[in-house]
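A single chain, nothing else alongside it, follows as structure tokens in the form predicted alone.
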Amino acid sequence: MLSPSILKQLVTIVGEDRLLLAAEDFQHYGLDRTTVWQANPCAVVLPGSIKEVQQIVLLAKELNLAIVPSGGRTGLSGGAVAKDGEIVVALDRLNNIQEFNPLDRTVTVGAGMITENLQNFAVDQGLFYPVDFASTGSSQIGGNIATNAGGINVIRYGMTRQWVAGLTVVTGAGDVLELNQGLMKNNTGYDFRHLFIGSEGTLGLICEATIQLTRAPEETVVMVLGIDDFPAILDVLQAFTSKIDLTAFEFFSQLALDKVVAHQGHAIPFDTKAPFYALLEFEIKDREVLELAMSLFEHCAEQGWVLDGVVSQSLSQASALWKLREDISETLWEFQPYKNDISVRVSRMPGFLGEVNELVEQRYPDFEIVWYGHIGDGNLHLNILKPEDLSSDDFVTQCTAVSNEIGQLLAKYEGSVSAEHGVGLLKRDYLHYSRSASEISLMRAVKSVFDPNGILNPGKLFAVEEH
């Protein structure tokens, strides 16, 4: 509990109704989408400005309080949850659009700014943001960027890194940055806006950033192809992306689209059943391009990869058609599953897949698995979901057992242990199957000098150290 005096310099930083200690405020704001933790925060608040997010922060440092940044709590690391007595500092409020720049094509906006809300502006100005996934309709830019959030137009638009232009923060030290400014070319030494994009809150508190705009698509066509076996996906992939710039390649399994089916409703997309799924999209700017799609789509199902397949002949079908893909995370949900987010190079992935698939053949011959993930660009998701008759702790220390196997793996093929979902406290244990000692121990010293006291998000990324 905090004591009655630092409670008072609370309130007069941000306000009484700004300052939350209910037991079901502490239960909202201090966990993310994981299930691991239990919340239990000090105390939560909500500045309105950049100077209040300063002044919270200055407080904590002078009296050595951790703080962990909370934005849409929408990510799966553990990457927001408050389990130590931290204050959360809730940046909803941040949310308004600043200042647009038509002709730069660049959009300021708090860190608070819902990801739907803010492709929906882009739409009204005739401009398009890429960042796209699951939870855009209750995510926050400032999570998105402090995760490098990905989703299911990166093999044509990239991570989020690609579409800040500026940020501004407030570091553990208590100071206030103004990164790049939204400049397009700056070549004045370290750019420390990339170092704040993916850094989960660890060095600095994201209070706003400029977004960089771009055109809008033109009529997009989606396709979903059942796929004959796991190493088939990879033929397509190939075969599609030598011809066509795609802006998605998605797979799920069967189980996935039976799990979806069932429990949201969906039709499928045609009656022959298959191992796999492919979903592809692209941009139909001529006859030409759905034509060389569709003896692409002949040639596959002439290899053998492909046993059927659907395109879309409307904007509503295609919806349905990735609501398919998208709606999977939240059907899941239900049963409590164990996500391993993991990539390695495109180039890789076959004999990566064949091993994976091997291992969990092995280790979990009685558990449902349901894969699905980003594959045009190197992406799993591998969802191992909780059997009803098996407790949830013993179902965390045999998912996690193999976790290790799956990260030695990861070495061995050079991948990385989390994609697109950040380190958090989830992955912190397996970081090492990804970043070298001397890696790590170059974040640990860039931390200790944007936050030379440890008060931000401690025990994220990497355990705190024992002195």
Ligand code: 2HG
Second form
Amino acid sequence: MLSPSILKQLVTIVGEDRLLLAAEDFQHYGLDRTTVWQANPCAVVLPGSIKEVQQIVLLAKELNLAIVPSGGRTGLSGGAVAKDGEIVVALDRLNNIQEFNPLDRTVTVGAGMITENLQNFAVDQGLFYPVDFASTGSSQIGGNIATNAGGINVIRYGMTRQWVAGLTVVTGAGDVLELNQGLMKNNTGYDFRHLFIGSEGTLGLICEATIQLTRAPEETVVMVLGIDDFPAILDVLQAFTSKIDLTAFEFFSQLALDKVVAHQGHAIPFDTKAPFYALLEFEIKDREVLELAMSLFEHCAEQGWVLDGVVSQSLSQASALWKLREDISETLWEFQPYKNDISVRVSRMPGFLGEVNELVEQRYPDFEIVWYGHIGDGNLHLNILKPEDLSSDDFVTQCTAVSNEIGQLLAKYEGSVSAEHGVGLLKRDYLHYSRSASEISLMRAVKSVFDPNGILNPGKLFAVEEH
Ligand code: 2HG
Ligand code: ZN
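Having seen the form predicted alone, please provide the structure of the form predicted in complex with the named molecule.
Once more the chain from above appears, this time first in line as the rest of the complex follows.
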């Protein structure tokens, strides 16, 4: 509980209505999509300008109060969870378009802008913001940058990082930094912009971003293929990517499809059942691309990799096929899934898949395992579903033990324990499988430069050091 005098100082900065203290506000602003922790902030503030953000940070620094920066809270790693009496600083009100520059094809927006609004703004200008994922309707651009969000188009367009041309941040020291100013070329030493991208609110609060837009894609089509086994998914990937620039190559298992169909009422893509399904998307600049895709499909079928397939004939059919993949995560919530968000280089995927599959089959003989993800960029989402008769605590204990074994396997394959969801609270004990001790100690040193008092998102990314 903050003292009346601190509350008064916060009101002086943000105004009476922008300081929230009700239990339901704590519940709303204190959690992300994870279900492991209880919300327990001491206050929620909604600043309306960068100046106000700066004043809040300076006050928190002076009084040694912890801050949790908060965007759309769609994260899956606990990065935006306020469980230890922190002040939540929600960037919702910094949601304006500041400036659009058609020649540079950049737009400067407040961190609180909803991702989908940015996508729609780009479309209105005849342009395209290519970062896309299921939660674009509620996630915010600042949170996307803080977690370097990935999604379904990474194989073609890269992660959020690739689209950030400039940032305005308030550091934990209370400095306002304008980073890279939208420049395409700027070789003037360390590019702090890239340090803030993916820093999960541990170095500063992202307040504004200049986003690079690109040309809108031509018409795209979606293909869903039934695939015979794990190795064949990668054979199909190689066959297609050697000839066509895909915008997406996703996969999911029969179990994932069964759950989505049962729970969302979607239609199955075709009658043939397959262990796995690949979803491919590509632009059709002309008929030739479609003919090429059909001949690749036939080649894959002849090889025995592909059992059946369908190509979208309309935009609505394309979006119906996409739903089979995009609705998986939402569908699985009711099974209290234990989530893995792991990656290896695509070239190491065949060996890794074999070993990880063997490991989970051995260690989870009685659990339902749902395989899906962005396999075209090396990212697997392995969701383990809780059996009804097992308590949540026992389930998590068992999964944690297996996560350490998956971590060891990832270390062997030089992979990542968090491909796109971030480390937050959930993955910090596994960070050492992907980053060396020297790297982690340098990360801590970097944090202490930008956040000397350790007030920003303490405990996220790594545990607070005892002194
Ligand atoms: C997706 O690709 C999301 O659908 C969520 O990154 C993955 O819930 C998950 O495990
Ligand atoms: Zn994903």
